[in-house]
Amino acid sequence: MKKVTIGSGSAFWGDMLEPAVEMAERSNVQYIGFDHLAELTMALLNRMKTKDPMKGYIPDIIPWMEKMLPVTKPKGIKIITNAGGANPIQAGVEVKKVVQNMNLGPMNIGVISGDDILPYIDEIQAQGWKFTNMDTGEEDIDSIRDKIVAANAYIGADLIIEELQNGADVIIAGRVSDNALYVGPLMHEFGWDFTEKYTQKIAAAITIGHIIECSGCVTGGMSNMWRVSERPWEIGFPIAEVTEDGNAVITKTPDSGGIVNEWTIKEHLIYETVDPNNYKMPDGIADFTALTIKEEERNRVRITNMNGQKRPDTLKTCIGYRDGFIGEGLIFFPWPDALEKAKWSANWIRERFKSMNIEFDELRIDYIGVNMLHGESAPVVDKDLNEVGLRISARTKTWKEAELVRRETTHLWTMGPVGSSFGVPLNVRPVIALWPTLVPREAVKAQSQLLEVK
């Protein structure tokens, strides 16, 4: 039975590079997927592109390709990444330069673009489509239309498959879904298509992609298995050995640190999952409740009985829009009476804001070391702690108000209780909020091209 071996080389912009290089060097993977995008990343990349039309892709792609390609090219390992971000065409051009400068040709680079619907969002709306906010239920985008800075649809594996068929060695995409990086090569290798005959197989590919897409998060990172993870500082990234019947074994780079067991798999199955019965992706809908998970041996877990439904008629779209500014400050207080000092200072800053008539859309005051992560659900026990931090953050409509929040907080350095200490003042930063919605699949004008390096 035919088997395809595919690995995950990145979970986000800024992930570790060494485990991906080690995977390419030590394992027999045929494909490595690199996910670099989170929901807000596209808005940030679009801002970069607005300032400089030659930017807007993940800048890591250049040094990463310089490290990866000398290993993957001789071994015939194909790379698929969404590091193209808001400017996949320019990212393709930059990677072509890397290939030429390092004399790694001949090589084919597939570039996938067109997930950006902002240029014709008004056209879609004029045809009667409403961009309902899936979080709040607000019916359409009229209230934020003049604040929108990005609108990117999550496209699927269609064009990844097409570019692999065209002979691409590297594929650079924009906002494809995270697991499309893995669904595409599996569909290509096994000859699956989007007809009903392969619905269950594609659902299996989505499940497998979801399990491995966040790199070290399924091999001991971000896990309850942190106590038993071996040499986590040398963590290995995950590898899926997939057979054409739609079953898989999840493992990791040979001789690497970390751990893969049934619990790391289960943990990641529910990560970023709202309804495990209906995990809706552009390529299909997976059911995470029916599969069977069985440890075969150490760091080898078999996944079987995966199923789901056909792909939906709509695509998730993240609209990013300007939503004010954040002003923030941090103050730290020492023993004795650290918590009492922090409470006194919290009252001081509230009264100061009140006297200045600063208007907030949102104001948070947290005690670091006490309730900053758990918020109101954390009991504030008045212990004689060694130290307590005070975090003041506010979202405002204007930069000027946010700057006042930042500046007034710094006064606690000298106006606060004895021993108050202040770190480096934080800059005011703009807020990009998300409007999650749906768009008709046929409204997205995705396209691809092949760049050849002789």
Contents of the next structure:
Amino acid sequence: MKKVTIGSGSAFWGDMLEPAVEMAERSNVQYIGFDHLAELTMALLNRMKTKDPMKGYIPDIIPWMEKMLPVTKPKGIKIITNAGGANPIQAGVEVKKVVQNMNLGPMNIGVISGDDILPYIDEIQAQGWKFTNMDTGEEDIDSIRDKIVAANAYIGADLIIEELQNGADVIIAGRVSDNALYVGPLMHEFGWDFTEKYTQKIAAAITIGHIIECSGCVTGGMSNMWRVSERPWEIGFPIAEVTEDGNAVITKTPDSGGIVNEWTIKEHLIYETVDPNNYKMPDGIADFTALTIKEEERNRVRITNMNGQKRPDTLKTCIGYRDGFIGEGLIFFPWPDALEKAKWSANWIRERFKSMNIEFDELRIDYIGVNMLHGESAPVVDKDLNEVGLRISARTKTWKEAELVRRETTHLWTMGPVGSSFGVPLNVRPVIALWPTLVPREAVKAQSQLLEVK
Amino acid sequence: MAKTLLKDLVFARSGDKGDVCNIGLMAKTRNIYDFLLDTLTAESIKEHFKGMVKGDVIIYPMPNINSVDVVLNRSLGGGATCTLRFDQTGKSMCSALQRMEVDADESLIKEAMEADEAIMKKYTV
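Same protein, different form: I have the form predicted on its own, so give me the form predicted in complex with the partner chain.
To see the whole picture, the full complex is given below, headed by that same chain.
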């Protein structure tokens, strides 16, 4: 039975590079997917592109391709990435230069763009479409219309398949869904299409993509297995060996550290899964509640019986809009009476803010070491702790007010109880809020092209 | 019956999608999974978080992997990009739920302890 081997090389902008290089060097993967885009990343990249039309892609992609391509080219490993971000065409041009400068040709670079729907929002709205906010149910997109900085649809595997058929060795896309980076090559290799005949197979590909797409998070990262992860500092990234029947074995780079077992698969299967019966992706809807997980041998886990439904008629779209600023500050208090000192200081800052008439959308006080992470669900502390931190943060409408918040927290450094300790000031940051919504599939004008290096 | 913490019965991991936090609770045995279904309710979980969860709580059973997916709507201060929470993406919410106290049979608590030891022993190199 035909088998295809795919690996995950990156889960976010800033992920570790070495495990991806090691995967290419040591394993027999045919494809490596590199996801670089989180929900906020598109808004940041759009801002970079507004400042400089030649930017707006993930800048790391250049040094990464310089490291990856000399390894992947001789072995025929194909790379699929969404590092194109807000400017996939320019990213393609830059990667082409890398290929030329390093004499790695002949090589074909597929470029996928057109996920940016910002230019068509009014047009789609005029056709009677409501951009209902999936989190809040709000329908009034006009309330944020003049603050929108980015609107990108999560597109599926269609054009990845097309460019692989055209002979692409590297594919640089914009906001292609993380998942499609893995569904695309599987559909291409096995000849699966979007007809009903292959619905189960595509659901399996989506499930496999979901399991490996967060790189080290299924091989011992963020894991309940942290105590038993082998040489975790040499963590290997995940590899899926997928057979034509829609089953798979999940493993990792040979001779690497980390761990793949029943539990790392389970914890990742549920990770960021809001409804496990309906895991909606642009290429289909997977059901995680029937599949079977079985350990075959150390660091090899077989997944079978994956299924789901056909792809939805809509595409998820993230609209990012400017929504004020955050000012924050940190200060730490030593034993004795550390928590009492922190509370005294929280009161001091509240009184200061009151007398300064600062208007907040929200003010938050956290006691680090006491309740910063578990909030109200944390039990009351009744012993004299070694040290306690105070974190003061506020969201404001204007930069000026956020700066006043930040600045006033630094005054507490020298106006508070004895022993108060501080580091360096933090910066005020702008808030890009997200309005997650759906758009009709046909409203998204995705397109692709092939850049050839002889 | 005896009081125990969910921590002793399940592994857990959490993450975010916008303002929604979801927590996977992976029962250490099948009996514990059955116990979770009988014991956990949307109300008791919302109560445990004492006001941190503004929206509905939904519990999805995953019988194939002895796990439940606990979904906390409107629980992350508006979502990662605008929240004032230090833990913007809700990664620590899993252990916040593991603090929940439940009444269980002594035999189930013993089973959980033995299962945990066996799992860790199995994977120790």
